Amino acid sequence: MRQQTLAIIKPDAVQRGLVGAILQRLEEEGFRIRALKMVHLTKAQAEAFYIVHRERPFYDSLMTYMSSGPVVVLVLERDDAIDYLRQVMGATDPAKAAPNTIRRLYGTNIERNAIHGSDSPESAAFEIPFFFSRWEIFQSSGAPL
């Protein structure tokens, strides 16, 4: 089933010049980029985006990190996009991620793990419109949805 998901190339990966390599990998894995932009989240925006984690002990650290520099946000599309992106990204902790996954290759620790991806259809339904209006997301024909 054709599906869309959100991905975020995190501040450390942007700073280290890994955007091109990560985008290339995503395209090689069959993802089609339907929307893309670079943004610098404020701490308030990061808090709103990661609201589901507000009770977790890492929340404050994650908010500081995600607002520390620019990120690249993308809408990706392919068959089974959400689950497949999770496989391509690898485990949250790069040390535990499978070989050749994005996080194993480019992540440095559990927080600075290079990339975020929606973890469910419900998450994608919240995350995509957080960053993109329907006019910014393109269909296969090249026209906005």
Ligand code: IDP
Contents of the next structure:
Amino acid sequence: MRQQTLAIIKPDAVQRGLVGAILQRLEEEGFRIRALKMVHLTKAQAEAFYIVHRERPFYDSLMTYMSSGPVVVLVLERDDAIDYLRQVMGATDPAKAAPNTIRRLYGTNIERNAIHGSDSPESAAFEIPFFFSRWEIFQSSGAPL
Ligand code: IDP
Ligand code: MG
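Condition change, the form predicted alone to the form predicted in complex with ligand IDP:
Whole complex next, starting from this chain.
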């Protein structure tokens, strides 16, 4: 099923000049970029985005990291986009991620792991409108929203 998901190229990857490599990989994997922007999240914005994690022990550190520099936010479209992006990203901890996944290639550690991807249709439905209004998302003709 044709589907959209939200990806974030995280501050560590932007800072190390990996935006181009990651975008190239995503396009090679068959994702179409439907929206893209660079933003520097405030801590309050990062907290609102990651609200589901507020009870987790790493939450404060994650908020500091996610607001430490600009990120590149993307709406990506493909068949089975949500699960497929999670496969291409690899496991949360880059050291445990499968070879050739984005996190294995470009992540630094379990926190600074280069990329975020929505983990379910419910997450995508929250995360895409968090960053993009409808008119900012280029729709392929006839594709479902
Ligand atoms: P995910 O990004 O693979 O879906 P989640 O468990 O949803 O992983 O965690 C969200 C983000 O929080 C991770 O991508 C990573 O940046 C950070 N994180 C997850 N687990 C840890 C941890 O054990 N220590 C530090 N940061 C973590
Ligand atoms: Mg997650």
